[in-house]
Amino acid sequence: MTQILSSAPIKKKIIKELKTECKFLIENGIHPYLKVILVGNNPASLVYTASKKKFCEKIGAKCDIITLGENADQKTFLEIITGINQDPNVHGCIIQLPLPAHLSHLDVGKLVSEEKDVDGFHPNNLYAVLSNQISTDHFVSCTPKGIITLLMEYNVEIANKRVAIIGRSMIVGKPLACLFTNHDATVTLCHSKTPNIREITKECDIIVSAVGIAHLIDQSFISNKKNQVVIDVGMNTDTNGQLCGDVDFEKVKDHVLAITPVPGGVGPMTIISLAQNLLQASKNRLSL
């Protein structure tokens, strides 16, 4: 029988751990805090943010929601993040993507300070990811993070296996290569420049996908040896409006061995890692 990866044993195992080590900082003179910057109206990013100050509060970390309009100008929005960046009752700052079109230039990964980058998207954190030099001073972006946390508590190996990635961002495709790398895997990097993806993904032990297609993953791209594992990334509302991932769960499920829903497998295993790396940040300020 396929084995579905749910997060939400991990999730309750998790956040009573979370829960202690956030009382321990609170009764040490640090109560974790979390700033998220918004800009504008997007449904997805409204959800994202609520879901993330939701978790930080019930773990008893502080989360505020910093709300600007969809045409804030540059000046203002850089000057909160400065404010942040500085402010030593903060440890812990994200900027929800995607941002509006006349701000998208901006090199995010370089505005919010390396110590309070919890995003793991600081080029000195991704370095870190891709030098396999990963200290309690890093933080791994968020949604690799909780991929490879996922797979563990489940005992998926991943020493010596060979695994697909379908997508490149800086967000999940690449930083993910480099922790699956790191932990001795064989990666093949796939993106919409590759010829034969499904003769790669039918090749391969694990598979992720994380490229924002509803359903784009079928039983074509999966061998017929039920021996795999696929991990959905994908967060897409299907043609009924509801929520689905890239791949088709009902076509796909009974032909592999493991496979994560949507929602209930990536989704939230991406708030738990962002909750873990606010608390380290946290916890590096009392060495301060």
Ligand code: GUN
Contents of the next structure:
Amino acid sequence: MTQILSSAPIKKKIIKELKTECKFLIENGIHPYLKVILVGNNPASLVYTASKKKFCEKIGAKCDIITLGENADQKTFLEIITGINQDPNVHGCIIQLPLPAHLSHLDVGKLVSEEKDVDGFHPNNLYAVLSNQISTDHFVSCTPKGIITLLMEYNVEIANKRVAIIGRSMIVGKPLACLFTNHDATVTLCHSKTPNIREITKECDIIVSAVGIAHLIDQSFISNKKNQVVIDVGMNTDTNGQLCGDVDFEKVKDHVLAITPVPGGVGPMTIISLAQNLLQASKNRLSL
Ligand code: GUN
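The structure above corresponds to the form predicted alone; please give the structure of the form predicted in complex with the ligand next.
Starting with the chain above, the whole complex follows.
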């Protein structure tokens, strides 16, 4: 039987831990507080930011979504971030991506101060991942961190395994390749210009798809040995307007050892990682 790597049992367990940690911080004078900056009306971003706020509040943390119009000017946007960076009562800040075209030239990873960068996009946080020197002062990007947590919670071996990641984004593919490497896996980072991707994925123990194309991964990417683990990062809409992943779940599921569902797989793990990072950022204030 194929194992379905659902985030639900992990979520239940980690929420309990996070609630306890949040209560401890509040008792010690720190109320974890996340600010989310949302520019424009991207429908997916509206859903994601609402889920992030709901999760923060569930564990007892505070979360505000600062919503700016599609045409918000750069000066206002930057002033808001500066205000958040300087506010000692705010512990974490994320700028929801994508930004509208007129702001997309900004070096977004450098805007939120390193110690509040709970998205893990700041160069110093990325360097900690790159150099395998991750400490409590650093934050790991939420989706890559969530994928490693999910695999570890399900006791999926990473060390000495061959991993194919499809998608080379700064948010998922590249930092995830580093994390897997830090865990002693051997990684092939594939992308749209990679020739013969199927030859690579068929040879791997773990396949991660993070490309954002509905149902791209079908049986032709999978070996016939039924020994692979498939991680689906995709959050796409199919032709019926339904949420679906990069993987054609129905076509692939009976041919693999384990697979994440969409919804209920990687998505919630990303939010869990964000909350873990927020509480870490808040805890770091305790020692100041
Ligand atoms: N848009 C899609 N995923 C993410 C994420 O993890 N963080 C931010 N800030 N924006 C996103």
